[in-house]
Amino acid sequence: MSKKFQSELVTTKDGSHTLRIKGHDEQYHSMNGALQESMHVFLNRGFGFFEPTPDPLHILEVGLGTGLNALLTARMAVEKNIKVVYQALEPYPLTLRVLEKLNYPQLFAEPWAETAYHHIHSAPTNTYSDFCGLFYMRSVHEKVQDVVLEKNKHHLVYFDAFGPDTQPEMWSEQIFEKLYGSMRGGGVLVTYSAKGAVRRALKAAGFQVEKLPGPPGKREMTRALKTV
């Protein structure tokens, strides 16, 4: 986020929670299903793009928010036995009071889901903490505009900022150029937005851009590849 928003808890169509932003036509996740949107956009079209290897998969998330994408990634890392190094950017972390109301750990049969969720929201800022020897995470409380990103590091970027109408400054060519520089050749960026202006900004930053079918309730999403 570029500024702090006030939110309220709501239940989406698949039974998973999200947060609605007061005073804006905006939510942290799709009202058609928070869980299925995260799985479709970030896990299936992002994480699932890569074949398992012995080497760690480096992921950058822009907009940790509720931590749903991170929890699903930790779950997938354990299920697939893939080592993941996960850096999340969130300048305005949610309070414990809000996080405790979200039902994400209860959505999964794994007995460690609640422990993993706590791990995600208590991750340190200056080092990576380890969960199950497979999911290593740090949470940086800085804006993407301000943070220093290591060059040529990330295989995968989850771009999960609020939409261009709510946070237009997050969807600029300059932001995407910075993310492009932080990614390895062959890496991908995935986001739920398929707006023409977003695709044009990604292309101007150097990405090869493709439109993919969106999650339920949304016709399209975007995946952008760093080909060199």
Ligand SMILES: C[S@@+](CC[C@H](N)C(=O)[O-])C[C@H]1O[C@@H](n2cnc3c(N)ncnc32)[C@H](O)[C@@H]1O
Second form
Amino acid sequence: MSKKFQSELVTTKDGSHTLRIKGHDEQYHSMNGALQESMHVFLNRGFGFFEPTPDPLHILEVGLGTGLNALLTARMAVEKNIKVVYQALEPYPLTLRVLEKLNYPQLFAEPWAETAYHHIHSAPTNTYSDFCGLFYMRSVHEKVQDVVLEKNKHHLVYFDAFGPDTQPEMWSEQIFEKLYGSMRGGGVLVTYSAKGAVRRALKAAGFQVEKLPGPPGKREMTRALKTV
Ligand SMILES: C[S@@+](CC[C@H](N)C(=O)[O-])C[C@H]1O[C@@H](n2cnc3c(N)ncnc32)[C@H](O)[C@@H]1O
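Form predicted together with the ligand, following the form predicted alone:
Below is the entire complex, every chain and molecule, led by the chain shown above.
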């Protein structure tokens, strides 16, 4: 399963690692800073959108990949002392050999980061397992196109697919409609892409779409709201 995208380790501008896809001009994160990008797009503009934060907060991630977004989210759950229920989709899970080389747990001051990272990558498929009573996670090894999603469940969707040039099929109105159906009214989907075609597909799926300043090195990103 991990064979679809062959990757190599690279260091981004903020010192955090990412993976580059061999044969494509594509990485798992921005080369301007993987950690900065994840914090900005998914945590600050996604998780941070909810004030006060619903407890529990239901999150769906499309593309677990290295687990950086999940690790940052676990830290936020602990900091805010709120329960997070996190469902991650990943049809091509990375091998332990690749994951062990990434420097993410070392970037955290929290002594439990290593344990949390291990927890994230060993999360079960059929049930949620918890980390310190606050971060409940399951990891589903299916494509977003194939998975059956519960309706009106998620407050927040982290849409972190490879870019539209590498995986155009991921950025379709049909997929956004499916995600819209899985979200509650008042919920948001955040993504790093601000392409016109992506925004149009989100609008056609029913979202109210907002352009926001992007992370360092990127002018804009997108946040899409399910209003009803
Ligand atoms: C940009 S990378 C993910 C970055 C990830 N959130 C992280 O922090 O490492 C895109 C991810 O989407 C996954 N992916 C590819 N096709 C998918 C599909 N059809 N459904 C869900 N995820 C998919 C890839 O395997 C990859 O892990």
